[in-house]
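Here we start with a single chain on its own, the form predicted on its own, put down as structure tokens.
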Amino acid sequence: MNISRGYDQLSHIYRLVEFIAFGRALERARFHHFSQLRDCKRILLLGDGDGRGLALACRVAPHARIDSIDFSAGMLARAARRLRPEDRARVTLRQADALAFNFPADTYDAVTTFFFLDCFSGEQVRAFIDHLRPALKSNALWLYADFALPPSGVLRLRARVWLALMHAFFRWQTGLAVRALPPAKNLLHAAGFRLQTETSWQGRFILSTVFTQTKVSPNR
């Protein structure tokens, strides 16, 4: 299956599918630390999904520009409707493959990956963050949340029974092919984004993570 075409058959159920498996822990955990947002100029969201991040955006830094890409025209149709009619012109809403997009140098003082990493293997992770990394300004932020293996005992068994349902899940719906988790953390730690503050909920299964860029050097 195509997967732009799977999550467009998702996007109008989406919220739905979240809240009966989670509740309202994943979107807390998205927005937990948007609050970061209020003084970036220009923001880069990046598979937002149906809008409500973008939405929550707008508000929380009413003088940014913001980019919002994601791999669905259903999921960004939805994210379209949720815009405020003043909101609009400072948007770009853009259907692109983001590990394939040619992202404009030396932009974004902020990008946010809510359970979007997720979606790929380590490789692909580690040559995104290789790949997005000029886009970003010094000391951007990266607002970061995602799901994790807790370190032991019955929560780290419990996640991975869900984290196999939730593959499972997708692999039907939308084709998607990776069947664990991706170490982007790790992989963020090691580009050299350096860790600023960490939430975490249902035993460290959902982590909501701020990350700052450190200068690097022009010679890099």
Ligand SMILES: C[S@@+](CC[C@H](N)C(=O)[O-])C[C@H]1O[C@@H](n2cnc3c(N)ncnc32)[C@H](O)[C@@H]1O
Second form
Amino acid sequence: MNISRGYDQLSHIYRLVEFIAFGRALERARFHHFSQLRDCKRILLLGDGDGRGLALACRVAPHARIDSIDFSAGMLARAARRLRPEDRARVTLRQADALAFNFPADTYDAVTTFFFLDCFSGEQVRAFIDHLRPALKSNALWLYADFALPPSGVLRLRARVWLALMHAFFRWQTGLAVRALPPAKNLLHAAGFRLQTETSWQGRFILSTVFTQTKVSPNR
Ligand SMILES: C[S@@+](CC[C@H](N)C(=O)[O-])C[C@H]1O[C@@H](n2cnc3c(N)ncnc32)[C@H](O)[C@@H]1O
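Next block: the form predicted together with the named molecule, after the form predicted on its own:
Let's see the whole complex now, leading with the same chain.
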């Protein structure tokens, strides 16, 4: 299965499947910290899918230029349809593999990855953070939302069942290769991103986290 074609097919039913499985829980996690984008001038959305993040980013950050990169043409087409005409000029939608994309240096005030890094292995996420870092300005925000394994007990067991079901579903639909969550938060921390704030739901099965880049930009 070609992965991007898998997401193209899923794009029609993605929101419905999400709602049946999780109700509004993922929606809450994605957008919980969105107001932090308010003053950003350049925002990068990675694997935003059907464009719900893009539509909200346009409203929350009315003066930002926004780049959204996803490798599914189907997802991007849905995202384009959600855009208000007055926002089109400041939004760039790109169909590309984010892991290999040639990002412009020292550009973005914020990046969002919502239920995106869990598409990759730990090694891929580690390499991707290193790849993306030079594109982020000093003190850039990284808005992250994803699943996590709760620390113990019945909730951990329940999460394992859900994750196994989701991995099987995405393997079937998109050819997803991974079978476990990458330690994305630890990798961000190890790469010098500081956890600024975090909210969790369902016993820490769903996380919404804001990291801040701590590097000092060479240009300042
Ligand atoms: C699980 S969906 C998450 C979509 C959305 N962010 C959300 O919160 O539901 C993963 C998204 O990432 C995109 N994607 C997966 N791998 C990618 C890659 N290497 N480069 C760009 N986009 C990718 C898929 O096309 C899909 O839209």
